[in-house]
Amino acid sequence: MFTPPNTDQLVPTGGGDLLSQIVSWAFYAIFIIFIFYGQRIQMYIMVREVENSLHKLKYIKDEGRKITIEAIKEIGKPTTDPSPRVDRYLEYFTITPQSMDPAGIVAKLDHLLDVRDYRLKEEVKLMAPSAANDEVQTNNLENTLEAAMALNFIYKVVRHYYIQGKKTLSLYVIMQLQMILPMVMKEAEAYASALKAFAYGQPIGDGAGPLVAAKLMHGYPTRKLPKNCIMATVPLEGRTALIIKAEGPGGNVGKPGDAVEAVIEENEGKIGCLIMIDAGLKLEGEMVGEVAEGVGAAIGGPGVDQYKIEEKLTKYRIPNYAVIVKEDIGDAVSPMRKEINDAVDKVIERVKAVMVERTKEGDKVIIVGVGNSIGVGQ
């Protein structure tokens, strides 16, 4: 018997149906291409990323270090084209005394520092000889120069672990590398910020102690400490405070540790407290310009003077007290911010608050402004 065939059977396939069936196809084909391929196509992406960010480290540098070469001309006056004695200084390394012998490395770390300081001091007299005379202007192309170095050991950095993790093909170089890029450049950024405040002689946000140091010393008679400091006695709170700082307005930190040495070893010992004022770093969500306090020696670096410092105290057992400033790293190397120059009096007050009641009436009190003195005078 004929049996009719089903109609239902014979109805052509709508477009709708055509269509989600190419998109379940391209879905299953993407799917099992991100299985055999999807770590290479992340890492390709990444790559990516790092390229940006390096092109545009690579223009931070130099556009730093043609800033660079412009103060030098422009302050240092030099017969001949500075750029290859620039370039010869931007690639000036240290390196760090061997410390298998930990009882003697912060000797020899002094030791070391001093001998860099001075080399680069010589070479940037050799590269501005207008500026050999004056040590104001020495400085502060001195500090130019140190951010422009600066600089350009970081995009050499990311370009060698760009250049690796591209020739090796992994991915957790790369990744590492990404990962880190947004702080790196921010530091990139807050160093090129830096070049012309350095150049120019504008006081920076690390310059908040010797500006406290300033306010307080302010018409009192100093005299030179060892390394590139000064200190004036001024009657305080029924106290004499012996004021320390480096010496300004040049670009300059001095030795804080020798000069505390000096000065306590100048009373015997008879010092009431120390109290330390320095920028101090913020964490994110606080705000910039912050005053806190606590106790210890804070002081940044190499870690020489802070060693210095804190041996002398131990010896004769004197209280140190520390009063800082809160700021980010692009805060502390840039031109100062309003906020910073805005917290100098709060930190005055928390100053003498520490002194009336950590100290007695007639005790002497050290107080350190701890920072660069770039335009910062006395």
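Here, rigid core means the biggest group of C-alpha atoms that superpose within 1.5 Å across both forms. Positions refer to the first chain, counted from 1. Everything numeric here is computed off the predicted structure, so don't read it as measured data. First, how it differs from the form predicted in complex with its partner chain.
- Once you line up the core between these two forms, the Cα of Ala353 stays within less than 2 Å of where it was.
- If you fit the rigid core between these two forms, you'll see the Cα of Phe27 move by 2 angstroms or more.
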Given for the second form:
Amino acid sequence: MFTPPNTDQLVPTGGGDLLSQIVSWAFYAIFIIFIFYGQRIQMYIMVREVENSLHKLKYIKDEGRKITIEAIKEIGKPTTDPSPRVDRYLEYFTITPQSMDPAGIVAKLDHLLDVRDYRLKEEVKLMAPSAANDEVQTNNLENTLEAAMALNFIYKVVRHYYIQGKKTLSLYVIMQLQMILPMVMKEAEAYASALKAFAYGQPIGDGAGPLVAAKLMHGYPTRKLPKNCIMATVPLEGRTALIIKAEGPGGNVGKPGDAVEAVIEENEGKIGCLIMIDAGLKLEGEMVGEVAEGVGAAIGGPGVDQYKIEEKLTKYRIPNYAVIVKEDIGDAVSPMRKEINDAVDKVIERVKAVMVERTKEGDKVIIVGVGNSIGVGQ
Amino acid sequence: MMKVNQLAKHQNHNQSSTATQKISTYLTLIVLIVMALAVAALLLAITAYATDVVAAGVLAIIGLIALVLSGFMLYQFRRQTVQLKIEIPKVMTTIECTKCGGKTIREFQRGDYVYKELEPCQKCPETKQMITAIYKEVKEKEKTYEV
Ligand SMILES: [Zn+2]
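The structure above corresponds to the form predicted alone; please give the structure of the form predicted in complex with its partner chain next.
To see the whole picture, the full complex is given below, headed by that same chain.
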């Protein structure tokens, strides 16, 4: 005999009680919602996360702008409100040279960076008239403004991708942003503390190189080299050390490329070796202030200086050694940590060892402390 | 729960984006429904305990998991409203006398820089004191991973 199928058994609805039926149906509903809309819900959560970071970035950026304007008012004593000028400065951009035919691009980039630097310095002088004749203060203010500029740029890029993600409702746009966000936030926080350090003229982690150079050259007469660098001739371990650093204590990285070029040419290439000291990016798990040694031109930036140094070294076949102090990006741009300050003596030991092992007595050795010499005199 | 809604509203106040508002209320609504269901499941578990212990156990587990998850999400919403602040590290300046080696450490003042000469030392009036180091000390120990 035919019996209709027992539909009660098809889905267990929890028996007769009305409340339990509602509850189990509701659970099914939730289950189905998560199957079909799970990804979308996940996206909304991601959007929220990005949004919060964006709020934080905005706060950091605004705070940076405020600190910058305060510093300009305090140091520069402008007669008019510097805010509009600062806002204009924050939007300043640089168009990198066309690299389709890369021959000769270094000279173009070098020229462009010179123009930019000159232009921004002039702008700072206009913003802060009473600091116009004080190279140290002008440099510090310029560095402060550059940090504010970086924060502004980070905020705008993150906002761009956030809005784009929301407009297209694309999980992948949002996901890419959300994935790199922790690193972006870390960088933004680093720039925020850099801003303070620059405004006050405190030495930063990147100043490890100039600090070593300053310790070696302290007490010896110095002379100026091209593009904001200085040099002292110091007898060291029976050799003549030509020590180069960016001129302090203003915020300034100088152009070590031009300086090294000039010194090598002055000595007609008769140089035992070149030792470069710089702050190097550490990997997670490595200790801050660790000292490592290697070969090559230890210098960051857009690559112009590295190119110039490598060219000259190759021309005269001068060996090139590097000693670096490990730190992460946050340490590099925020006030110098004690570990990095303490690494200075270790670096000097290493430099001396390299000199003794790799050069003959009486040789001339160039030692370059690469980095921002803010807060480091000589 | 009212408070959560208020917080969510407060948060969205700044950017005045209606889309965000929609997302936020949508999410909050889901979380609240899940929470209510969880509570209902727990109540059911209690009533079912007398008749069917296994069913009561399953219901209780489902209810607890849902409750914890929704609670966690609400906590996340809340956490986002925590006030923002840029922390200013304390930077110290070390001053040394080159002759007697007397060392003092004070807080950084604007204008300080390494190898700056300061006023003469109290013990030896002929030699000037000098700044030998400027650094910040990071107080909290960095988390280390045993790998
Ligand atoms: Zn003394």
